[in-house]
Structures are given as structure tokens and as C-alpha cells.
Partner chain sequence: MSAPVVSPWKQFQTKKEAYLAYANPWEKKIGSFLSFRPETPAPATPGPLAGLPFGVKDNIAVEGFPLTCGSKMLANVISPYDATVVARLKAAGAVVIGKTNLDEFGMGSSTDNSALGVTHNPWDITRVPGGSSGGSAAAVAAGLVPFALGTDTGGSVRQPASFCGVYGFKPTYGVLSRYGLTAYASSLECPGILSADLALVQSVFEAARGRDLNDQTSLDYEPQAPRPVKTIAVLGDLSDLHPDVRAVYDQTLGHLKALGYTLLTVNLPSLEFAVPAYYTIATAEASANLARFNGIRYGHRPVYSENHEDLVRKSRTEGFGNEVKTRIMLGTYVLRSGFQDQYYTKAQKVRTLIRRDLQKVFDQADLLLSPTFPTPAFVHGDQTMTEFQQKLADKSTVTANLAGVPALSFPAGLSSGLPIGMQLTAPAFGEPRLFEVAAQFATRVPVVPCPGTSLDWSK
Amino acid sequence: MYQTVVGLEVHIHLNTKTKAFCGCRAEFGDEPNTNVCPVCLGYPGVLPVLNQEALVQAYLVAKALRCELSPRTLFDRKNYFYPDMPKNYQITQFHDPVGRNGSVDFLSPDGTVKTVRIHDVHLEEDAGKMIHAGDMSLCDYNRAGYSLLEVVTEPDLTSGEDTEAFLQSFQRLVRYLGVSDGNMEEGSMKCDTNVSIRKAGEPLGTKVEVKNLNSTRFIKKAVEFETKRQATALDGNRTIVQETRLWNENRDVTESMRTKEGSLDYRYFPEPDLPPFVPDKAFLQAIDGRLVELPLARRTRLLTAFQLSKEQADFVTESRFLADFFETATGTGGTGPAAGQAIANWLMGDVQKELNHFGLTLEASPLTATRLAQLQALLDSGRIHIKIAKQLLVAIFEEDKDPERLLKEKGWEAITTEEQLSPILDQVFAQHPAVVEAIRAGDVRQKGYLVGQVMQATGGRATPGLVNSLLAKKL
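As in the form predicted together with its partner chain, what structure would this chain adopt when taken alone?
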């Protein structure tokens, strides 16, 4: 039986307004070659100017991944020719990246927390895009020079499932930090996957690098495919060739792209146009200031504090916004497990339903954490019951008003006293003398009919318990 060994090179586009080394907009989907300037087009004479925000974000990720932060970080040139790369070298970090020797935890699908060691975190620039159209090739340099952060892990992952879970956890982490949207479909996160297999206790086997993986699902499949392919080869006494393979998503297989012999010599050397960056105390303090509680830690804390189920904990910590929303709503509406359960149920149930119905995200919806807390408070105090609460939620979505105001405007407050209810009951009795008589004569089955009439007359605002007790009294 073979053991799968996976190491990743994860690239994320950093969330900077401008490119890594010039002032051009870093924006997806604009007309080709509109976000370009002499610098990112590699005109003669231009020089790179390092984007400070990119550097801050790079250090922030390195810190979150528990890396040793470089006290003096350098850039290098990686030399290779390709039409989408204007300078035909990439500015990257080879000799002294922002962070080294880190580690990060993730929740494995088997329920245990596992740790992946981080080899290094380094900042670099992206290339443009080459589009082949018929017998022509076109270049779009809008993406050339985007801030790209590469996180290289040690080969610590041992299955396709874990690899997928790790990547999803990593996506959440960069989103929590606010440094990237981590979207693989749009290409703001990419991952080259190194897979090898070995028998337990043996040294690492020959690795194969798989590229062209644009979803975590494909990565899981690719790891599983490679494990099988390599096992078949070894079982058949064939050796594994060190090579780069491409994922073919139509056939669910990997295909050979180039072997080690054909690999390039990148001739790395220090970038003479950028002086070393030495983070000072203020810079490092700013990094600390931007560090947030990471998703896994937050999940553990909320799970315990509110006695959430695993599903609830996963749901409310899926994004930092949602987790903040959850904590604000529970904080305002009372603390402890009851509030947590209530808010989690709202979020997973009716709120989700209304978001789908109105086609909104929670961020863009009129429902704020405070409004949800207010809604729950009305429910807790008995001023409304659950059916009205659900109506109020819809009203918030429709009218973008606070629950208290909506309650007044709609007159939906619950009828909770006998004085309020008594005249309504008398009216119903007067309208249905035959029914009243029948009940008094012993036909108790018709009682439900009267309750229904009362509820209708009050627009559902009457508390069912109160209706029953008063009804009994009057009968």
C-alpha cells in the first residue's frame, strides 16, 4: 500500500488597488491592454517601484502562517522568455523571501486538526495573458505586474481529500486577512500540486508537478489520479519520471507537459533595481495590527462558546463577515448558547432563504447584525411570536427598516393580555353563536374552529396559549 505525499505552490493575487511595481489599476475584466504603462509593458528605461501595500500584505500572510519574517527581504530576477512576460524576467524573491519556516493548521475531513509546514512565502509579479486565435497569437498585458504571493508548503499532505480541505481552509484564511478573494475560477488563486508516493517508512519518491488546476475539486481528483497512476507504474516495475503534467478536466486525467530534462535554468540573481527592504518596528507593529483571529481558531472558539454543532460552526465562520455578523448579533441579543443557537438557526434557515429569494448577499442585504439581534430580542421578550418574526424578516428585506419601526407601522405586536383579547373573543362568539352553542353542548372538536377565527381576526397576533385559556374561561 502506498502513501500519497503532496506539496503545494499556492499563488494568490493580492488585494491591491494597483500593480506590484507601477501605478496601473489591478482590475479584472477590463478591455485588453488598457491597464498598462511603460513600466508594466517593459519599455526601455523604466524601473519598478515596489507597492508598499503588497509588501504589507505579504508580511501579513507570512505572519499568519507563523513564518520567520525576513529582517531584510530582497528581490531577484527569474529569467525566461515568454511573450506574456514584458521584461522576459519575472521579479520574484528567491534568496530572501518575506517569510520562511512557517506552519498552518487545518481541519481534516477525518475530524482531526492537521499541520502543514510552510517552506516560504514570497512576493512576485504576475505575467500577462496570451490568447491564441486562429493563426494569430494575441497578448493582453492587463494582468502583467499584478502582485502575486506564492506560498510554498512542505510535502505534508497525504491525500486528495486533505489537500482539498487544506486549500479551502487556506482560501478562508486569505479572505479573513483581506489580502485576496482566493477565487480559483477567476484565477486569483492558483495552485501547482506536487505529488509523489512511497511505501511507509521509505524516503520521498520522485515527484510530479501538476498544473492547470482551477478548482480545489480538480486538485483532489488530480492527487487521487496521480496516486493511482504512480502506483500502477511502480507495481509494474516502471520508474516515475520527474515531470510537469497538466490536468485535463474533460477526461479527469493528467497528461505529460515537459520532463525535467526540458526544464529551464532561471539564472536567478538579485534585482539591482530594488533595494533590500528592512521592516522597521512601526512596519511590524502595523502588521500585528492587521492580524485577525484566523478561521480555524475562531471556529473552535465559537463552537465552544455557543455550543454550536459542527455544521453551525462551519457555517458561521465561513467568512469573516459572517462570523463578525454572528458575533455582533449574538452579542447584542444576549450571550451564551441560547442566543448562539437562535442566531445560527436564523442565519442557516430563514435568512438564507430570504437572501436566495431576493438574490442578495448578506453583505449587500438590508439585514444588519443589529436588526437580526433586535428581531430575536422581540421574539425573546414575547412581543412577537415566531410566525410574526418570520413576517418581520421579510419586511426588513422589503422595506429596509428596523424591526421595531416595522412592528409599529404594521401593528403586528402580539396580543398578550386578556383585556386586549377579550373583546375580540366576544365578537367572534357573537358572529358564531351556533358553534359556541355546539361546543357548550359538548362538541369540543369545534373549538379549533373558534381559535382559527380569533387568529384570523387578530391577523395572527394573538398568543395561541392566551387564546386557548381565555376561550376555555368564556365557554
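Let's see the other form, the form predicted on its own, since the form predicted together with its partner chain is already up.
Coming up is the bare chain, nothing alongside it.
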């Protein structure tokens, strides 16, 4: 029986307005080769200038990953020839990255919290994009020079499922920090996956690097495929070759690409055009000031504070905006488990339904946390019942008004007293004497018909519990 061993090299585009070493715009989706200059195109004699915000964000991620922050960080040249790197070298960090020896927790699919050690966090520049069209290849250098942060883990993951869960957790972490949108489809987050297998108690096996993975689901599949492929090879007394393989998403298999390079092949040496960076006390204090409560810690706190279900806790902490929205709504509308569970149910159910119906995101919708809290407060006070509450929610999306104002304008306030409801029941009894007599004679099935007539006569404003109790009394 073989054990799967997985280590990751995760790359994220940092949220900087300009590139890492020049002033060109860092914007996805622009026309090819419009955001370029002599620096990012590697013209002779040009000099790079470090983007300060990129360095701040790099240290912020390293801090969040509990790394030892470098007191003196350097840049290096990684030499290789490929058309998407016009300088024929990449500015990166090899000898002195921004952070080392960290760790991060994630929630495994089996419900346990697991820890992955972080080898290092380093800042570098991205390469351009190759577009292969028939018998020719095109180069778009807009992306060349983007601020790219690489996080290298230790080989601590042991399954495709855990690998997927870790990457989803890491994606939420960088979004909470505001340093990247982590969008794998647009290339804002990429991952090279190193997979090996071994028998229990044996040293690490020969690793294979898998590239071309643009979703966590494909990464999970690639790990599972490589585990089976390598096990079959070893069982057949064949040697595992250290190589780079590509993921073929059409066939769900990995395919050999090239023999894996080692660090000596890249001839790393210190970047002569960039001096070392030594963070001072003010810089490190600024990093501390930008730290936020991370997703897993927030999930644990909200789960306990509001006695949420695991599904509710997962949902409301999926994004920092949603978690802030939830906490604002519960803080405005009342505290305690009941308030939290009610708001979570709204967000998971009817709010999600209306967002889908109107084609909106919560951030761009008329529903604010305060309005949702007001809606729940009206429900808790008994001034409306759940059917009216749902009508008010739709009206908020349609008219962009507070629920209190909508309630007055539409006259939807609930009928909650016998004095209000009794005359309406008398009127319904007078209109349907045969039904009343049938019920009194024992045909209780027709009672629902009378309830429906009362609700219709009140425009749905009558509280169902009051209707049923008063109807029984009058019958």
C-alpha cells in the first residue's frame, strides 16, 4: 500500500496597479501587448524599480502564513530561455525570500483541521502569455512583469481531496487579505503540483511536477491519477522519472512534457540592479496593521458564538465581504444564536434566490446588512409574518428602499389582534354559510378553504396562527 505525498508551488498575482519592476498597468483582459515598456520587454540598458506595494503584500502574506520574516531580502536572476520571458531571465528570490519556515491550517474534508508547513514565500515577476495558433505561436507580453508571489509548501499533503481543500482554503485567505482575487480561470492563481508515492516508513519517492492546472478540481484529479500511475509503474518494477508533466483535461490524464530541471540549471545569481531591502520598524508595524482575522479562525469563532451549523458557518465565511455583512446584520438586529441562525438562513436561502433572479452579487445589490437586520427585526416583533417578509425582500431588490418604508407604503403590516381580524372572519362566514355549516357538521377538510378565504381577504396580512385559533373559536 502506497502513501501519496504532495507538495505545492502556488503562485498568485498580487493586487498592484502596476507591474513588479516598471510602471506598466497590471490589468487582465487588455488588448495584447498594450501594457509594455522597455523594462518589461527586456531592452538593453534599462533598470528595474521595485514596486513597494508588491513588497508590502508579499510580507503580509508571509506574516499571515506564520513565516519567519526576512530581516534582509534580496532578488536573484533565474536564467532560462523561453519566448514568454523577453529578458531571458526572471527576477525572483532564491537565496533570501521574504519569509521562511511558516505554517497554515486548513479544514480537511474529513472535518479535521490539518497543518501544512510553508517552506518559503518569495516575490518574483510573471512571464508573458504564449498563444498557440495552428503552426505558429504568438506572444502577449502584457502579463510579463506582473507582481507574482510564490508560496512553496513542504510535502505535507497526502491525498487529492486534501490538496483541493488546502488550495480552496488558501484562495480564501489571500482574498481575505485583499492581496489577490485568486481567480484560477484568469490565471491570477496558479499551482504546480509535486506528487510522489512511498510505502509507510520509507523515504520520499521520486517526485513528478504537474503543470497546466487551472482549477482545484483538476488538481485533485491529477494527484489521484499520478498516484495510480506511479503505483502501477513501481509494481511493474519500472523507475519513476523526475520530470514535468502536463494535465490533459480532455482525457483526465497527465502527459510527459520535459525532464525536470534542478536549481543548478537556472544558474541563480544576485540581481545586480536591485539593492537588498531591509524592513524597518515602521514597515513591519504597517504589515501588522493590515492583518485581518483569517477565514478558518473566523469560521471557528462564528460557529461557536452563534451556534451555527457547519454548512451555515462555511457559507457566511466564504468571503470577507459576506462575513462582514453577516456580522453587521447580527450586530444591528440583535445578538445571540437565534439572530445569527436567522440571518444565516436568509443569506443561504431567499437572499441567494433573489440575487440569482436579478443577476446580482450581494456587493452590488440594494440589500444592505442594515436592511436585512431591519427585515428580521420586523419579523421578530410580530409586525409581519414570514410570507410578508419574503415579499418585502423582493420589494427591496425591486425598489431599493428600506423595509420600514416599504411596509408603510404598501400597507403590508400584519394583522395581529382579534379586534382587527374578527370582522373579516364574520364577513367570510357570511359569504360562505354552506361551508361553515359543513365544517360544523364534521367536514373538517373544508376548514382550509375558509383559511384561504381569510388570507385572501386580508391580502395575506393575517398571521396564520391567529387565523386558525380565531376560526376555531368562532366555529
